[in-house]
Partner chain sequence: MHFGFNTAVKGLLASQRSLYITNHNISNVNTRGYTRQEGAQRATTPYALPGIGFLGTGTEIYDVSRIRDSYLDFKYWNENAPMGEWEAKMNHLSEIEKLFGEPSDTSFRKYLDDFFKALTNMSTNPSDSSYREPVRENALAFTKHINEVAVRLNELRRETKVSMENNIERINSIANQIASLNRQIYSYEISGYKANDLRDRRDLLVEELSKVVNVSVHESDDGKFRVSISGVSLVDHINVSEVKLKTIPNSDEIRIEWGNGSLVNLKSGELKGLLDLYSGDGENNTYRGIPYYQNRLNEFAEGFANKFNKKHNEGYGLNGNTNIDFFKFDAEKPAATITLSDEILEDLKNIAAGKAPGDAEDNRNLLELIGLREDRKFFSEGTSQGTPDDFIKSIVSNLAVDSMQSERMYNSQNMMLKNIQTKRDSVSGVSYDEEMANMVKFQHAYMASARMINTLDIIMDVTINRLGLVGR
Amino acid sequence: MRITNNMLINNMVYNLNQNLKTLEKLQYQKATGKKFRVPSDDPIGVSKSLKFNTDIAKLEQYKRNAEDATSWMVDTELALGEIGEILKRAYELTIDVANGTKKAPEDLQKVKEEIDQLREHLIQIGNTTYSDRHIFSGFKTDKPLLKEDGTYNIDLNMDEIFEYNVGISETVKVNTPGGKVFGRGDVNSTPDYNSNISENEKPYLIAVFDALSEELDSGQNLDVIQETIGKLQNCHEQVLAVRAEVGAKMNRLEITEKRIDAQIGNVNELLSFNEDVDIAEISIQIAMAENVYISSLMVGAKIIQPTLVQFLT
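Return the coordinates for this one chain only, taking the form predicted on its own.
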């Protein structure tokens, strides 16, 4: 095959462009720290990066869900703690009255006033909110659980429990229906903490405080006050049981958050291994590509150096 000057020149220009293209690609990788910028650079690597980024986005959402659930439960646990303190104080006052240390009418009135204040605080705690959502109102988070008179403000089913996804096929129950804490039923009956709640129904816990306040006001039947001691203890045990359940969920969420952090770290490491360049290695490759390009320029200069005038002379 006859080799013409045009063929030599065309091959030289093609090779120069290829070497320059390689050099430009390596310089881009070093400047950005990434192995590819378009899918055609490394289709398999790009598909892996897309999957890793999707996994990271999912894990970060799971972590946000876990953090939100933890914050919700922290507020719930604080509210339950306050209810426990109220019951403890009411128990102490009732013990004093039942023991006869405060028999004078004026003393009973003072105890009654404090019991009434504790009752009002119970109602406020029942309407506790987290991010403008009432934590004891089931799915009806836009409505308070209790009215100002202490009766239920909403119909509440005990299965109104929402769940957050904190992992693949892993959920956690976040809220606690108010009926599980305040209960339902007459003050002289056994409290019911598992049945659905109807609007305008008086919570058992509020009924106990109302009965105690009424007896303190009349001061006629100390036996009723002594019976109230046992009722307050039962209410306190129920609050402690719910608080223990919330605490167990918080411990589980803490473990879950640590696991999600570890998973995010692992996927980020895989993503970095897949698309990040080794700066030392890429610097060596750039130096080699520069040498190759300069060599191709020198070779090309010798190929096209003779002109027609030089050839004729």
Second form
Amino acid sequence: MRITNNMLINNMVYNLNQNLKTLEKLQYQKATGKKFRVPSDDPIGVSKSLKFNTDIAKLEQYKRNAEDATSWMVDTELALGEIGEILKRAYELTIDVANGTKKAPEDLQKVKEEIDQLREHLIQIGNTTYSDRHIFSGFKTDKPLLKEDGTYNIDLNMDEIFEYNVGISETVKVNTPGGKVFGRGDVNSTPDYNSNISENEKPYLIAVFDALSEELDSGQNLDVIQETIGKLQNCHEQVLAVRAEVGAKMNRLEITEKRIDAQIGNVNELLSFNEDVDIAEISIQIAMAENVYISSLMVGAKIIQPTLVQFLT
Amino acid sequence: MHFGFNTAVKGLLASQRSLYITNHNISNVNTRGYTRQEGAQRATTPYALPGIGFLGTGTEIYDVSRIRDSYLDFKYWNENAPMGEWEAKMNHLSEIEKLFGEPSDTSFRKYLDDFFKALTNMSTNPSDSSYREPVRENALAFTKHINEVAVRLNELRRETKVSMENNIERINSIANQIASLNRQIYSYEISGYKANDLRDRRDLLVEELSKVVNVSVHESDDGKFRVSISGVSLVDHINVSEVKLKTIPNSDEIRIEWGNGSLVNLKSGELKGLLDLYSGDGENNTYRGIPYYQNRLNEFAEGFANKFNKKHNEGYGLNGNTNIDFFKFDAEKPAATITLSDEILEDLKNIAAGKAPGDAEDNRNLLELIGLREDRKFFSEGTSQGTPDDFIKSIVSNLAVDSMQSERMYNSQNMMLKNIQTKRDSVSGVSYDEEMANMVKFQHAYMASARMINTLDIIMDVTINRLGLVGR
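We have the form predicted on its own; now please give the form predicted in complex with the partner chain.
In what comes next, the whole complex appears, and the chain from above leads the way.
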């Protein structure tokens, strides 16, 4: 084949260009650490990345939700614990009275006062808030559960339980409606912890305290006080049961959080595998591409320069 | 005696002319489209000497011709058109790819992620307006992104139209230049010789044209040159039929027509590429051009808004309002106009989180809204089905595959052209070495002829001045 000077030049320019293109691509990859910059670089890879990134975003949000749910439950548990303490104290006092260790009217008055205090405290706890939301009020977190006089402040359906997403179609029930703890029903009947509550009803727990206080005030019918001991014990058991439920949910959440962490790790790994370049490998490739580029420059300089023109005088 | 002089002078002139040709070649070594020229030399008619034979009378340059392989031209022009087509497609598709912004932090996916993240976050505290605010802001960012992509797609489409107009102008201008060159070449070549440099110019124009539109070229035996697009003459000797861009009234469709209103049948070329991009909506086997992506985006915006609104309508806001739309859009152009409804913009409380009126912490409807993202029947009609993410993914994948294909086609076409170009250079290009060698060759021949004149001069000197003294 006949070779002309412009052929050589064109070829050299073309090859230099190709080498530069390779070099540019590799350098971009190294600089960004990513294998592709537009979908057409790797259609399948990009659509995978799309999914992985979304997965990570979702998982991170699930984790946040789980954390939020946990802190809500921690507060619920603290409140339940306090109710337990109150019940324990009331129980002790009532036992003292029943045993006859406190017989003097002024002692009884003191006991009554403390019982009244405990009752007030119960109401406070019933209206506990978690970042300004009343935790026992079901969906009506903007309203307190109990009025100052101890009656229910709101209508509360027992299914007013809100859920947080902690996974794709995986939710966790977060709140505990106050009825589960405070109950409803007359002081002399069996408490009802599972039916809906209407406003102005008196909670069973408060009713027990009220009855006790009244009894201490009016005189001392030991039988009534004996009965109250049993009632207080029952209430305490209910609180413990609810507490156990919350604890179990917290355990589950903890496991869920750990699992989400592991999943985030996995997806990140997949994502990285999918779109991250191996820095060591890319560095070697760049070094190679640079060598090729430099040698093509050198060859070009040699090839282009001499023609017969230089040797004719 | 003069016989020898004549022969020597002929040799002198032939060498001189060959040197001029060499000179011309060297001068034009970097001229685009230049074809190296070669003088054709032959011995002049011999002189018959009876009883002796034929005595040579010297030499002459009887023709100067281009060294060119017309098959390679034919190949080049044929392959140039697809290259133009795929180059246009490649450039525009990569622009659309950047519009969709995948993979990056300004992609659809990211905006959708953020929106749903805000929703999910709100579901943990629907009563708090500081959790509602991000929902509105992220939803707004999401719709703004759709708007922007829609607007930019529209602009891109307008730009392709402008490019087409430019290309049409170029076709007509080149056609007119070719016609006037035809006239010149034809009148020069009446003498029977080829107008080499003018032909180079004409070939270069055809080459330029062949990138814009698929052309075929025919030269009749009597030297009339015809350039046609899919069988219809663009230039017929000195006549030009111009092409024009026609906008169909009351629509955004366009046609590329001949002067008489019939459609130009484009097979390839930059113009075809641009036309495909401008009007290809991917239906009925047409190319997936800009309208395709516009339609898909509209489909997405409309479908997403409707589905989301439907579920949102079922819920109750903090004030107990229900039947509220979350998004609104103009049905004519959903993607360009989608935004949040006035109710949502005016009052954050109108985000319908609850399933029943009045309960602050009720997030059941919100959870269902969030669940929509996993709904495999979210998009159940139309071209791609599945979740919103599936929909976006299918747009991006289509784009990626098309863009990759256009790049591959462009590269292979480019490679092919490069090969043909190399072959053409090999045949027609000027080689310094060759020209230098020729120069030396012709210079020597010239010197030898001059020396011959010198010799004849001496002979004549002897004959005239030194032979005897008769006549002095």
